[in-house]
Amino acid sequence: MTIFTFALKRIFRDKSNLASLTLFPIAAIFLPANDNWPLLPYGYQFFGVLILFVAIRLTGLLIDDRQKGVVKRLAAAPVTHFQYLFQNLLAFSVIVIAQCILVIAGGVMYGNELYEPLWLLVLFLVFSFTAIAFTLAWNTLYRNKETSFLIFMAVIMIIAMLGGLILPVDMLPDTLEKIAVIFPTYWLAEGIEWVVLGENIGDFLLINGVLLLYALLFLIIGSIRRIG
């Protein structure tokens, strides 16, 4: 697990990540709720823009080591381009996976009203896979990891606004409502509700099952494409 091992160190010793991966994480926590809507307090409402937030920082990483020629000079290494994307991946899904636990009990000790705490658990891993794999195929279309991060910057605030996680998708004009529904986080969104509303479980597992559709789509278009 060397290339595993290698990602988790080149994460930690960007400094400009700690942010992103320790204090926004945190932060999150302690914001307020309000009466209406969100149903759930700020932070875990907009939780899931942090994720793909942190998604395209991660493996923005890929690209970096096609611009050194790392991915080129696998073809003499003893390692597979498979053994070098799973353990990348591998190593982002840790520190994704540690952000959800760190943001659903710290809520939990902080006295936040999270409902069903477990199962916004479950929904906030499942949507950072979706995030992961939606990043690492967006990533494949660029050579430039600064263009590919401003690019998607602007994507995340208009998937965020027309999934439900910045406003409600009621709210949108008829269209965009329909529209919305592609969008992983409306998913995300549907989830959300689901924990603090819903009632049947097959509803969970079906928004559950539609976003691991999504992070197998683009995880297969980001393999296929290659970062190199």
The other form holds:
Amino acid sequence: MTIFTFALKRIFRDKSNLASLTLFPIAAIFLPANDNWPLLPYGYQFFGVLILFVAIRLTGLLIDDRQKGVVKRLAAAPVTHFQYLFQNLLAFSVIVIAQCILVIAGGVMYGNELYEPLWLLVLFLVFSFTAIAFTLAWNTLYRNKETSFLIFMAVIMIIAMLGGLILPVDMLPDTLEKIAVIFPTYWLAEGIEWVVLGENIGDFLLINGVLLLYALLFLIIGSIRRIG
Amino acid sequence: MRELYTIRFTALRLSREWIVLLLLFGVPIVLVTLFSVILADIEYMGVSAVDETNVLMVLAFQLFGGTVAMNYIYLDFFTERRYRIQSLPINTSLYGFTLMLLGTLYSILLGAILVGYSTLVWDVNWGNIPWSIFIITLMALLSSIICLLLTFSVKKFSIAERLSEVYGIGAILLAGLFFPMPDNAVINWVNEYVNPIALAYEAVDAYRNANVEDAWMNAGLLGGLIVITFVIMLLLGRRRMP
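Next block, the form predicted in complex with the partner chain, ref. the form predicted alone:
Now the full complex is given, and it begins with the chain already shown.
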């Protein structure tokens, strides 16, 4: 698990990474709640946006590797491309899992009304895997980490809004409401609504199933490009 | 006058920065359009939600306009390119000011186009348009100065970039655009006297409601911030600029 260990070391060596990975989730716990909408406190409603930001920062390391020729050198090393990708993704997943646990456990201890904290944790974990796979696929389109990050920032704002994380989807015009279904953020927003109001477990399984399907699809797209 | 001649080339350089255009123009256009469609016919305390949200949206993006000047100053004066710039027969300080001027003008131009777009296409009420563009000018100038101030204050440029994001996002958060802020004396004071987006919105809103005195007071506060930060930027810049 050498690559896994080094991936973790690389991430935590960067001080701005360290700050964003720890301070923002902690801040999310203390954000207030609103009476009507969102159903959960703001920190939990916007946590999906934070996960997307974290995911693009983490997977940006793989663009660095392509830029610096590390991936080419790996081809000559006794390491398969699968091991390289799997161990890196595992390191990223460990970090987002820790963040999700921190936010949920912190929220419960702080006294936030989270309705079903365990189901919410499951939802955030599944969305985190989707976010990592999505950003992995996104990064294959770019040769430069900064370009990828800046354009993704714009994309996050738009998919968060159209997906129903910033405004309720019901407020969107009919056409946009139908289009919203294609964004993973829509399924996260639906999942949050289920955690607060839902009764039928089948709905929750469907939401997570769709998110996992997205994760699988993006993972396949993201792992195709080997050297670039 | 050779320094002024470089403006043309900086403008050409800017015209090729499509990511800047996407972030400072493409994204706000999309958001203004979406908000206008979504919030049509909604009123909150007598104010149209479309007017309030779109004015705030356009002003919020001005907070990030300073990144153009910041990046160009860094590339031309803090990387290896500085040796080429220093060997040119021009006054490098004046060249630095032209970079800042052009970055600010670019941000104002994009802001003005957004004002025009929101007014003509979505019928957003900006009150007095020249006044709104004047406020956008103040915002763009302040953003450029603060971004340069940050560039000169820290050793690593990546930290300056992160701090400029903190400035923009922090101002938006404090103004309560993402979620309502608690009724705290310090936060209220910051929003009333220091937060550029809150001051700019109040200036536009006051002029729209024919409260000219209040509008000038908020514009004056923005002007005061510009003077203070400009003096600090000059002092730091004289120490750090090659």
